[in-house]
Amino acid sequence: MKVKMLSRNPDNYVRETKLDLQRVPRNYDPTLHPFEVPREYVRALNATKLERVFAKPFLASLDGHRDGVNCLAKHPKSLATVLSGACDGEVRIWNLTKRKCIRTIQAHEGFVRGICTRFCGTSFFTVGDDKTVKQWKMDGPGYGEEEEPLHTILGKTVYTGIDHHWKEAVFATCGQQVDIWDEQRTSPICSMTWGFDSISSVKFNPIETFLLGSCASDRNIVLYDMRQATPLKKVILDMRTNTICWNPMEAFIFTAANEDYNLYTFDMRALDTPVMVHMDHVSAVLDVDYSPTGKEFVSASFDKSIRIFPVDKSRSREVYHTKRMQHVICVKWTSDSKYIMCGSDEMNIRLWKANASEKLGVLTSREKAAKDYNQKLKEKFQHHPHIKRIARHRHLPKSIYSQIQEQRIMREARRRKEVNRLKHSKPGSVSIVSEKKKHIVAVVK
């Protein structure tokens, strides 16, 4: 007879000392471990409404502007430092991590309507109502020292918009036309126009660095070519477009923020149709900026929120509002990619995480295997209906939940009448058209 029973050494279970960590032996037999996905399931839930409960994405309002935020501006160089432009000429320089305002300027009379910073961080631009585009210097005056611009530039209209080049001493402004401008010089190296309209906004494509796209208020979207004297192709929308903001991983897709509460993101070999249009906003959306990681982007919105779209979805993922803060105008995307700014009607810049519920400050190894744990079951189980109801669950003010009510009704009424017309028309001789489409209302070149 040959006989062996199960006999295990405590020893080899059983820690030595108090001073020593629990022994744990593991084993990974799927016997052992039964109701694996049941206990995900659960583990995902649990993790899904930890989420909703640390949502807490506010992080500091940056008061100080007499007047409603205009525009703002990254330092290439510096996360903490970010510039603001106001509606009374005042420019300020803000320090995130003292949130506290470091440098005040009066820069132009009325509205600072646009200010960019040099690649280099040592110098910025703003353009104003004034007529003039001036150049600045990050450091502010030495002692006894006045406030002065390094140069400034007297136009003969008004500039509404600025950005400069991502590698050379080049900027470019619009107004009646897009100028492009050396910075030595005092005169524009080459003007572009394509009809006679306002231009609002210009901006550099980060990657072809050549490339400009600007919208106008003749409701088209113009890209030029910086080596061309004339523009290169335009796209022309239902309604005005407020913005447009170039993909920093993609060079040729941007995305366009519409009056017609919608933002479009295109790519600009076929602008005849959208590659996406997303759609939640209840009122104009006015910027947009892309997250560095070029997944994502910001929208800020005449309705009183800013909201955080995934570049491939047609809806937002995340909703900003508090009750204070009025119609935004401006938002960025900080360079880390981990906070929102957003400048607003009522004179605040406010700071807010770019993902609600993460935790800041430095994490442990445990914290952060438990976070890369929990996030890849909400993944796992993001579908299932009663994970999916909690995760998008969010509270809204009652202007915009009653205002997405209104507009929902709308869309299905038109929904309706449109298969009513496709039901009792000839066949063949109504086609419907897609979200995308419907929208595009020619493209020239």
Partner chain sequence: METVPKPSRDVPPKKNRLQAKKKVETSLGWKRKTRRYWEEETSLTAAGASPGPPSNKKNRELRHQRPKNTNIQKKSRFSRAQPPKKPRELRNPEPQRSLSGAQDPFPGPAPIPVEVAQKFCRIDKSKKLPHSKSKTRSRLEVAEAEEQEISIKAARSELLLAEEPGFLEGEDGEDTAKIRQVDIVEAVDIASAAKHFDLNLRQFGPYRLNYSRTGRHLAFGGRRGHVATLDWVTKRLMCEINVMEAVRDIRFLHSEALFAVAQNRWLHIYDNQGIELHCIRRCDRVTRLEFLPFHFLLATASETGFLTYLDVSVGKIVAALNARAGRLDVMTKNPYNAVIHLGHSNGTVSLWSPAMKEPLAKILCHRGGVRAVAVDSTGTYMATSGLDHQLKIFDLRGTFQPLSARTLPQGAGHLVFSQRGLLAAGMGDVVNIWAGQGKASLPSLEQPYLTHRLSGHVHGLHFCPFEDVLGVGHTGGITSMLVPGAAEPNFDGLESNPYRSQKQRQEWEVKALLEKVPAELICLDPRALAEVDVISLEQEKKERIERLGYDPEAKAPFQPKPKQKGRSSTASLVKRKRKVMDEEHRDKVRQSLEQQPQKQEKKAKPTRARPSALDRFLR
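Computed from a predicted model, the values in this text were never measured in an experiment. Positions refer to the first chain, counted from 1. Here the rigid core means the biggest group of C-alpha atoms that line up within 1.5 Å when the two forms are laid on top of each other. Compared with the form predicted alone:
- Positional change of R15 between the two forms reaches 2 Å or more at the C-alpha, relative to the superposed core.
Given the form predicted together with its partner chain above, what does the protein look like in the form predicted alone?
One chain, no partners, no other molecules: that is all that follows.
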């Protein structure tokens, strides 16, 4: 004889304490919930609207410099410490939690062209217009001591950039050539050059640490191998590249900030075609920095705005600007992936949220659950026209907005001209060049 029994586990419906929420049994059979999708759509729409309502990315302005901020550097061990160099030769060290300057150094005469920290965080290096490379202690001088550098190297030419090796006591400078230095020596270990123009920036690869890339004013991006002490290969673009930044998660990928308003993401194994062309800025892109996750990067432009791009998308997901912010010269993404810092012409360093509508501070478990649920809803309905329009909409300054319209007209005119030329030419005589390949002149090995 078969006996059917009802089996109930009290854990499924009894609260542990009075403060817990009542557990409600649910039947997830779709036939019982015919309005589930419309209900979720309304929730997704409301979540998208609320995201735009709460999008207040600007956090703080660090003022104190007496000239434009020319370069920024992050502390490798401390999230709260940031270093900045200005156009009057002054270097300041900031505490982001207190939002105050904790130390000021008159490092150089003329511009501070570059600043970088040692991988252990005990010291940092600066280069300036006075042809010197200086190493400074990260901690301030003791009572009664003078502010003096640990080492000073006097060079023959002006250095325009500096970067430190990620694991060894080696750093690289650039100017007329790329020099590799040992910290204990006053002359470079090796000097590498390819061409005769001045080099504006040099960057070590954070994963394959013996690789470094540089960009020169003759429109080249050159890759070097420190072990061979020779250049590997170079790619020549239509216009000059201002700086490059390596992806911290993918060893072969780097992004170049160009004068033609675009950013180009390259795979160093195939330089003849960029992986992605990122277009949204309306003036020269001056700096770029990756998020520690390697999924996004932030770019600073002469058009007085900064933009956040996903690595695999050609358009930016976010644009930040203020009325007072002038040409943005340098930008950095903090090591916890939550904040962005930018230094601009009008002597300020600004702190922004990487996710504009993110709530700061400790979240309760219910807040976290609601946030995750809303995020999933937004992803589910992201291609719906109404939700897509609200999520994409950004208010822009009039100058940027009018330039975008103007460039759109010019781009459409060029496309129309290409189509007409193709239509009225002999078949095969006019080739179609993709947007990716248009801006690459040559690859030299």
